[in-house]
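Next comes just one chain, in structure tokens: the form predicted alone.
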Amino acid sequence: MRAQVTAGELAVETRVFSVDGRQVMLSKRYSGRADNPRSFAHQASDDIVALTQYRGVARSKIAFTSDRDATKPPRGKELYIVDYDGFNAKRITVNNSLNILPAWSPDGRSLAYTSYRQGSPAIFVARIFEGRSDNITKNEGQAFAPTFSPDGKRLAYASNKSGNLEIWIANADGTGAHRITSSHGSDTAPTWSPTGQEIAFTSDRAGSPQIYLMDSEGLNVRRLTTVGNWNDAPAWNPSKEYSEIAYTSRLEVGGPIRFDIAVVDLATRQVRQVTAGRGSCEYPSWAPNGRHLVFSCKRGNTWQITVSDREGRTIDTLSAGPGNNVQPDWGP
């Protein structure tokens, strides 16, 4: 690799060589301002990572909520995105309520989250790049949890809105609204498998919260998860190549109330605990390739983000920022 600024503009030149057949593997040059080399690095990473027929996810982002910038109680809590290593932190909220639980759009221009910011919890889009947020459950009983579909089109979330906590679908622009679940206990935390036809969630109707299957249309509701006492925000890996659920799990009974991040083998139903020893960890969420993890973590006093591969193998603290970071959702 090779760089040069030139007039303010850096040019970097990355060629990759096969060690074996001593050919050249990759050769490209990127140019631009040079006050933000971190981008070409970020680009050249992905264009090397694609040699391995892997989606690289060096220019992916990170959205999370932070309560870094409230000054009084109650304390506010605020969205945030930062680069997929924890660097270039930018505020996406600025209301002063809760804004919690985000959750990207398939193309990345979206976020959906909860809001208290009208009294009553409900879900908003954020347009990112537009500079605007809408209401799309307009205050109809309270709202948490959504997600999008992969195509987009569609938002699964929980609702009160019929009396008891259950699943929801609507149109991405909130048109269409219809339950999916209807049970005795509270259903929420929606998340859609890759290619659309089917919707994990938690639901306490069992007694204690646990990991539910279902179609999207509702129907063939059955219980996935049977190890720990207590299951919760489900997210579906979103590569074909690995058929597999992670979620916030309470593995160890006795002790100190600790969660820790787990992942659970659809086929097989054989569960692997992710994290162990670094305090609680809660909301897991993968990254597009599906080969990686993000999630949040307590050590001490304060929640950081946090980053494993998907095995658990190697885990990363996020220098995202002060505060307490919490509920990050891996974006495209």
Second form
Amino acid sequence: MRAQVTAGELAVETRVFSVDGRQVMLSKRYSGRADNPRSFAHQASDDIVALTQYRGVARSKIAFTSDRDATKPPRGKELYIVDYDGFNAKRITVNNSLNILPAWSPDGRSLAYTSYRQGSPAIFVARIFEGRSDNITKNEGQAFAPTFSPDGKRLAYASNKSGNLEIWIANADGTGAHRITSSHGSDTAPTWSPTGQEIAFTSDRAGSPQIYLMDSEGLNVRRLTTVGNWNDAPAWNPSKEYSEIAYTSRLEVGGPIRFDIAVVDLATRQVRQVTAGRGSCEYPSWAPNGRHLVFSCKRGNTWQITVSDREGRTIDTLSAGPGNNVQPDWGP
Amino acid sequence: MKRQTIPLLLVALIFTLGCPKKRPPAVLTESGQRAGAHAPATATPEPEPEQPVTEGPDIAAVPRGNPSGEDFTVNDATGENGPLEDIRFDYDKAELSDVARATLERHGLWLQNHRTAKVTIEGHCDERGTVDYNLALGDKRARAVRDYLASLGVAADRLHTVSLGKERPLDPANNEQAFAKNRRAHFVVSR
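Given the form predicted alone, corresponding form predicted in complex with its partner chain:
Full assembly next; the chain just shown is listed first.
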């Protein structure tokens, strides 16, 4: 790789050779304004990874919630986005209310989230390049935890409009809202399968919070998790290669209450633990290629965005900036 | 059964103690819209059997709502320091303790005496639980409080619930005392 700056113009040449040196596998030249050299590196990185069977994530972004700009009570929370490496943080919401639980649209142009700006928590969709944010659950009681279907056309979320918290589905503009679960417990935290035909969610209908599966019409409900008495926040691996769901689990019984990230294989129902001994970790989200996870861990007194590979072999805290940084969602 | 009878007795007590001794003749009040702003002075009151309807030829029907221009403080800009104190919950529980019930019975009395007050009941949790589960738990706590106040005779349309989960702890410290303070139903009163 070679880089050169001439008159504010950056040119980067990238070549990849096979190990024996005989074959040029990639040869590319990137040029443009020199004020953001990181974007060159990210583009080149993704092009190199594309030589494998995988998609790179170097140009992807992570949305999260932070209290970093909350200066006085009542303490607000706002949404932010950062590059996958934690740099280039941008604030998305600016209303000093509580804005939580962001979820990317598949095209990377919108964030659905929960906001208390009008008093009751409601689902908003922010078009982040237009600076617009619309409440799509008006007069619907309280609504939380939106998530876009893989085709971006629908949203699943939790609402107590019918009494207690149930899973609802609406079109991305809020029309056509209808309830798909019906239980005496609280049903929350929906996540779509990569095909959009199934939904996983959390319910305490059997006494403790556990992950359940159903089809996206709400039929064929069955319990997924059986290990541990507290499982929450499912995230379905978006790649077709891995059929698995990451979630938050209280794996240790007794001792202080803390959580780890776990992954359950949908075919074998085998559970693997991703985090251990990093304080309390929760709220996993998959990278778009299904090969990395992001979640939030409390170490010492603050919550920080943390990334790992899907096995949990390499785990790093992302330097996403000051404050408590929680509820990450890895976007396109 | 014991739990059923105590609220009923209290309701009776509330209505006995709670009605102002002397009612002014005015029909229209701040809450006159509810009674109908153009209603004649002899309008039939909304059905509310516990309220005295007429007390003599010179005293008109008393509309629902505060007849005397109520004087009460509401929560400050931070949402704290309102007229109704918090109630506490046990860890991972939404059931009302006896202490919580007793406090809510006082709140019910206060609400009967301050009929223009509306209340947002916030359900809060300590941080030792997952985000989504705590939002659900906060919802259950707020609904348990709303249902109990409603059972004491507070009109449901004066009570609004919001779950804050673990998103806005009263005390951000990481110890048992802070956790206990943060497992609460909080009351934000408005006029």
